[in-house]
Every structure is written in C-alpha cells, then in structure tokens.
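Starting off, we have a lone chain in the form predicted alone, written out as structure tokens.
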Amino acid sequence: MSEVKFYCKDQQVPLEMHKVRVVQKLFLPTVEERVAKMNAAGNNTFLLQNKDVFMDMLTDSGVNAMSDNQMAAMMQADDSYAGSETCNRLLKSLEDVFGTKYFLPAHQGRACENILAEAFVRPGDVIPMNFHFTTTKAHITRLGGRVEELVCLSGLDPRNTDPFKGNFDIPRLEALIKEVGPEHIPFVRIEAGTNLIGGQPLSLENMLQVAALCKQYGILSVLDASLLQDNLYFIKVREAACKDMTIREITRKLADAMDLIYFSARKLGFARGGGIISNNEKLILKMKEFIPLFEGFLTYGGMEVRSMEAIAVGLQETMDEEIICQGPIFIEQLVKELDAYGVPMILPAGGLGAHINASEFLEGMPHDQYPAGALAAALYIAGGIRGMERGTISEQRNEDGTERYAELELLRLACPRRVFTLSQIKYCADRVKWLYDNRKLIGGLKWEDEPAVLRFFFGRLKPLGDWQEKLAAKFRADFGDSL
C-alpha cells in the first residue's frame, strides 16, 4: 500500500489523490453571530443550520464526496419496485468484495441494528461487544437486553499508543460467556473500528479469535462493518502478519469468519443506505420478514435506487489501496499537529476523525457540566467548526434516572472523505490551538430540554454563566476584524 505523501523540506504532508470538479460555497458568520446561533441551537451542534457552519466536522456519515464513477452509475438506476437490476448489481458487488450470497437491504446502519435486535434479542439477553454505539445500545435495551463492553484496557487510555485499542479482551469475553451462559447471548457484536473511543481499530487476529470463540460456544458472530474501511487500512499498515496481504484478501478472510455482517453505506462505500449480508440462509430467513415491515421491499429496503448504484461502485473503490488511505492520513496530519502543540488528543490517530480528550482539555470541569459538549460549543464560536460531542451527553441515563458518565469525554472532528483540503485542515488546527490557549475561559453546560432517548440528537442545553460572550470578546480582541 502506498501512503501517498509529498515532502516539503523536512515536513511530510498528505497529498490528495483526487481533483475537485464540483464546489459548494461556504459561509463564515462573525464571532458574535456564532454565539447567537450556538445558543439558538441549544448548544447542540446537531441543531445548527448547515448554512451557518464553515467546516462541518460533525460526522462522516452520508457526507463523503462521491466519485465521478459513482455519479455516472446513478444514471443507470432501475427504479422497478420489485426485481430491480440495480439490486442485482449491488448484490454482485457485495459478493465480489465479501464473498456473501445473501443481502437484506436497509436504509442505513441503525435500521440494520433494529432488524437484528427484533430477530435475535429477548428480555434478559446479554450482548457482548468491544464497545457500544449509541443506536445499537438503544435498540438492544428497548427490547430488554443488556450490553456488556469488553474492550481491552488500552482502549480507555487516551495516551496509550497500542495500535489496536479497539480489540476485544478475549479472556473477559470467555469469562462472560461462562458466567451468563451461551443460551443468554444471542450474538457477539464486533465494531470495526470503535466509534465512541476515537475510531480505534481491531486487529484481524483479534476479530478472528472472537469469531472462533463464538463458534466454540454456539453463539453468532456479528460484524458492524460501518467503519471497516479505515480499520482495513490500519490492519494493513499496523499488523505485521497482514503487511503482504491485499485489502481484498484481508476483507475476505474477515468476512469468511463472520456469521452476519451489517453496514452503513453512509460510511462504508461513500454513499447512503446499508444492509445485512451473510452466507447463512437460515439466519437471513429469520430477518427477511422485517425488511418489508420496517424498511421496504426486498429489492430496495428503504433505499433510493440511485444510492444503491453508488454503493455498488463505492464498495469497489473502498478496495483501492490509494483511496482507502486518504481518510486516515489526513486525520493523522491533524492529530499530529495538535498533539505537537500540546492539545490532548486520543492517540494513536484512529479512523473517522481526530478526537480531542475534552476531560484533559478542560481539566477540572465536572462530568455533570458536560465538558465534551461545552468544548463543541466553544469550537463553533472560535471557528465556525461543527464537531460532535462523544461523551456523557451521548450516553443515556441509568434506569434510576442518575447520570451515566462516559468512559471518555471526546470532541470528535470528523473528516469526511474527499471533502476537505489540507488548508482547511490547517485552519481547523489553528482554531483548536487558539481555543486551547484560552481554555480557562470555557465554562460548562446544563440541560434545558432533555429527551429520554438519544438526547444528543435533539436535546437543548444552556451555558453556565456568560463564558461564551467572554470567549467571543477575547476572539475579537485577538483577531480584530477577522471573522
């Protein structure tokens, strides 16, 4: 694999392996306007209007730039309700990449989670996973199941440089199976890589060990492949046993070991949509009836057919070793620059985006003032940059109503693929640096309107005191008439 970079004197800089042919104009409100808009959005970056955002680093889900080949493929879409050739082309592409025969389409990853939960989770069940994702956990708990997180200890240590911090703790997994009994564990979920702890990957060896343990105890192995493309890259460059394997060979070896794989094509494949794949017809039949019930007919599953054509091409592009490296090397550039300045980052650089350790950035701020959320609000004020809180706000309360504090308080700066230029990445680094120098001005948040489920999507908070106005005044003093 070629990690494409060029050299400028003694500096190594990532090189975009694409050219920009369609552009979208951006706007940057003044700092005073940004304070007003942040408060109008309830200090929740999800509630900001995109027209008021200069750099949208909220997510890489559904916002990756599509290639010319994907756009061209969309023009041949067959929009037949049933028996669509578009579905056949997507099925063929999935079989080529993963070696799977069966496919259940769904409109996105969380729809797959809903179907898996409906088909397999019963009250009292325990679902082990290396780490939970918000919607995955919500679907399991609403049906009476319980999630057990079994990520290796290094995964919760922000400065630990273990190359595979998303790995399962295999001894703990086997101990849990023996403790609760295999009959109470419908499946083990493997998330490659782990979203909520900094996009950290798992090794191929670790995932194969989990699959083998599941087979030993008669438990299903389920791979969440939504973030797989970055994880494949990390396996290729960090796992000694895989350095001479192609991305396709790694993908096929992993897929062959799994009972079920599901994915969000809003991440995997540079498109929109998703689905569940397998070589086990019996498992597919158990879930099949839920597709027309919750999603749509079996040849589109709630997806618009042009998106299905884009996925078919995007999956093939994911196997291109000069494309798959692009996200990770630009994320690494941002992480390295901020880490060198002293900004507390999750190391090593993972997939999906750069992750700031908000607990250390805002040292001393109590969990119940939501440091990751406060930092997200502050960064929008400082630069018009929309990140995503991945901390306590992203959790759900305990059954008794008490707050469940997150293991890590992170601000995620997602890097959608083929969207930002290096100058924009450097602008982001500059604004984070300024904010770090002025971090003592940042105060906490408190709830104003708190939904019971998935509160981070549409809950509203307000600042404790007038710290946002003081931060804006300092920005104006330092930057003058600059926006």
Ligand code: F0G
The other form holds:
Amino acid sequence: MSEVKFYCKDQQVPLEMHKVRVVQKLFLPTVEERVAKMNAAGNNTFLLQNKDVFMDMLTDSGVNAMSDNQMAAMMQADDSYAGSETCNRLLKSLEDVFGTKYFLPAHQGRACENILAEAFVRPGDVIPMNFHFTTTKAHITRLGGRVEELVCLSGLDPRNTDPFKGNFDIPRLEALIKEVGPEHIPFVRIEAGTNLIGGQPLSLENMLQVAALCKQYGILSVLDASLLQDNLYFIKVREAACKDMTIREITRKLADAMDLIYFSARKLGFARGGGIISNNEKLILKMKEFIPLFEGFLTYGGMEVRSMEAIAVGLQETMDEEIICQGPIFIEQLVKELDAYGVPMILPAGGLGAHINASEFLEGMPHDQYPAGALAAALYIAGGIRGMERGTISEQRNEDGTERYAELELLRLACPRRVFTLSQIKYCADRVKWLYDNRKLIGGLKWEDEPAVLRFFFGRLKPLGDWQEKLAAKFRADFGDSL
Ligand code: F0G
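Switching forms now, from the form predicted alone to the form predicted together with this ligand, please provide the structure.
Then the entire complex follows, led off by the chain already shown.
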C-alpha cells in the first residue's frame, strides 16, 4: 500500500474509497439558537440533543458508517439465544483475522474491562499501561487496583512529531516491574491508538517488546484493540520495518504475541458490541463464568445477533488496505489545514479524530476555568459542531476535593469512519479558524452542578460572564445572515 494512492495527485487531497447510498438530513440552528441550546445543555456537549448538532464529532464510537455488505450480513443473522450460527461466523472471522480460537462476547468495550478486572485485579495490584482510558481506570480502581502510565515522554508533548507517541517507555516499565514485583502486576495493558493523548499509535516493535518483557517476568500482556484499526495503518505507513508487510500480517504478528486481546466493536469493525479473544484456554476459563452473569449467554454476550454479523464482516473490511486508510487520511487533512493556519494541534495527526490543544488555543486560561470545555462550547456556538472535552473536566477530583488537572487540555474532534465528506471537513476547519481569530472573546466555565462520579457525562457548567453572547454577536457581524 502506498500512502499516496488514496489522495488526489496534485493537491494531496484525501479520496473517499466509497460512495454514499443512504443519507441523513442535517440541521444547523442559528448562532443565537446555538447559544441558547449550549446553555440548556449545561455547556456540556454530552447533553446536547443530536437534532441540534450539524457535525457530530463527539466520538467515533458506534457511529461509523456501515457498508452494504455489513447490512446484508445483518439480514441473515441467526436469532437464537444459544448456539447461533451467527456466533460461529463471528468466531471464524476472529480466528481468520487474529488467529485466536476462543472468544468471550460482551456488549461493549467497557464490559470487557469489567470482566478482565473482576478476573484478575486484586486490592493493591498495579496495572501498567501506556496511558489510561476513563472506563479502564474506573474498573481497575473500583477493585482496589492502581494504574501506572508509562507512555514515552514525547507522548505528552503536543508539538513533538514522533511517529509513535503512544509507545511505552520500556526501561520505565521494567523498572516498575522490579520495584513493585511481578506478583503484584496481574497484567500490562497495551492500548493501541492511545485515545486520551490524541489517538497516537504504538509501533509494532514497541508492542512486541512489551509482550516479550511480560513473558520474561511471567506477567500477562493484554491488548486493548478498540483503536487498533488506525494504529495498523500507522504501523504500515510509518514503521519502515513493516512497509512490505500486509495489514493482515501485521495484525497476526501482534496478536500472536499477546495473551489476551479485547475490543470495543463500536470502534473496531464499524459495528457495535465487543469481546475478549485468546488462544489460552485457561485464561478464558477464568473469565467465562462472568459472561452469563454480567452480559448474556456465551454465544451472544449482550449483543444483538445482527451486530455480531456486522462485526464479522467489518473485521474483514478492517483488513482491507483501501478501507483502513479512510479514517487517518481525513483526520490528517483537518489537522494539516488547521496546523498551517497556526491553530495549536496535537501533532502528528493521529487516529480517531483531530485534537486541538486547548491550553495553547486559550493561552493563559487556568485549568480551573476548564479551557477544553470552554473551547467545546465555543465551537458549538461557532458552527453547530459537537466535539468532546478531553481535559480536566474528564478527570475526577482528588480524594481531598481538589482538582486533578489533566496533563493535556484537549478538544477532540472525532471523525467517525466513512461518515463525513471532504466539504464537511473543510467546513469544520473554517469554523475552527474563525474561532482561533476570535479566541480572545472566549471565556471560561464554572460548575453549576457537579456530580461526584463521571462528571464529564452528566455535569452542568455556566459561562463566566457574557462571553458567549459577545462571541455570537461577533459571528453575526462577520457572517451576516448566514448560519
Ligand atoms: N478502550 C478504548 C481505547 C476506548 O477508546 C474505549 C471507548 C473503550 C475502551 C471502551 O469501549 O465505549 O465500547 O465501552 N471510547 C469511546 C470514546 C467511549 O468516545 O472514545 P466502549
């Protein structure tokens, strides 16, 4: 696969390798309505109604476009509680892609995390990972475990253009294992396409090194493959040693090295659902009983059979080198255009979406005025675009009630796969640029209603002062009657 193949030759414009056959009409409220709706939603983009959103860039989870082949497969789902042919087809597809024999189905990624934590985490345990994900950490700490993040230094440096910023710092991992003792480390979690630092990939070499170190110390290696798809693409185009390998070969080499793999099929495979796979029967037996308890019978695990058919086909599409590039090259287009304009972006472009460094965009705004949340509110006002705060609001307070400031204050603009056209991506860039020109008008937020747990989902905030009205007035002055 050559990187250039799926771009227009002259302009490096990314090319959709699909055509649109089903559409959904969008609606763009006026800027005055957007101010009102943002406030009705407590300045929290999770609380907006989707009908009021023009570009939904909240997440890539469960909103990727399905293919005609996936839809066709869904029609032949074998609707049975136990022993469905659908489950057999999914097993076969998983074995074909990952080479694994065993599969425990679960309703989504965090359900897998719950089961892994129940089976392996005990109070006082330490779970090293390149970086945490919100739900992963919640399940581990709920059971008295502790998360240690060991991402390489460049991972937390927004402007560092290291191609694999999700890599583990291997010497730090080994030092931690020696310090804590392998008996207190039930597993090391490797998160492909590291979500919270901007969808940054790990190299195949790094993941294999982590797995080898785990083996050396008798610790389990667990791959979170939810964001593996984009990571595979980056391995192929950025890791010199892998450029002549197929995506299937890379996937197999990686899977062979891991003890356990789990995934959210809301991301991997353009579908819904999730599961845990392995070739180690003993490990599977340790978790098996939790499936009927928390999820559903062993051949559906809380998933609809139709979703399972969609995963079986979607996984095969994930191995298609003309499809796998579709997320990353459109994200790259957005990042490149904004970076060229001077907007502080997380570089290099990663998977999942484009990530704006809100601390730098709103230079001088303190963490406790929530710059990433303020920027998310401002972008909805500027363009009806719904992004996601990935900063201090997404953290949980310390036990003494003080704020735990996020290492990075990010506004994430997810690009669900095969969903947006290039003109929509350009619209998004256009509104972010306008906002950047007017960034001095953006003010902070304060809590109005702050839940003790998962505050980023349910919490409500208020603007500090009348900056949102002023921003809307400037929009009117600049855009006239236009939406
Ligand atoms: N692991 C990673 C790396 C994820 O990004 C997610 C979800 C999960 C696990 C949990 O999977 O949602 O199916 O339960 N990320 C979503 C997001 C929520 O918007 O980034 P899930």
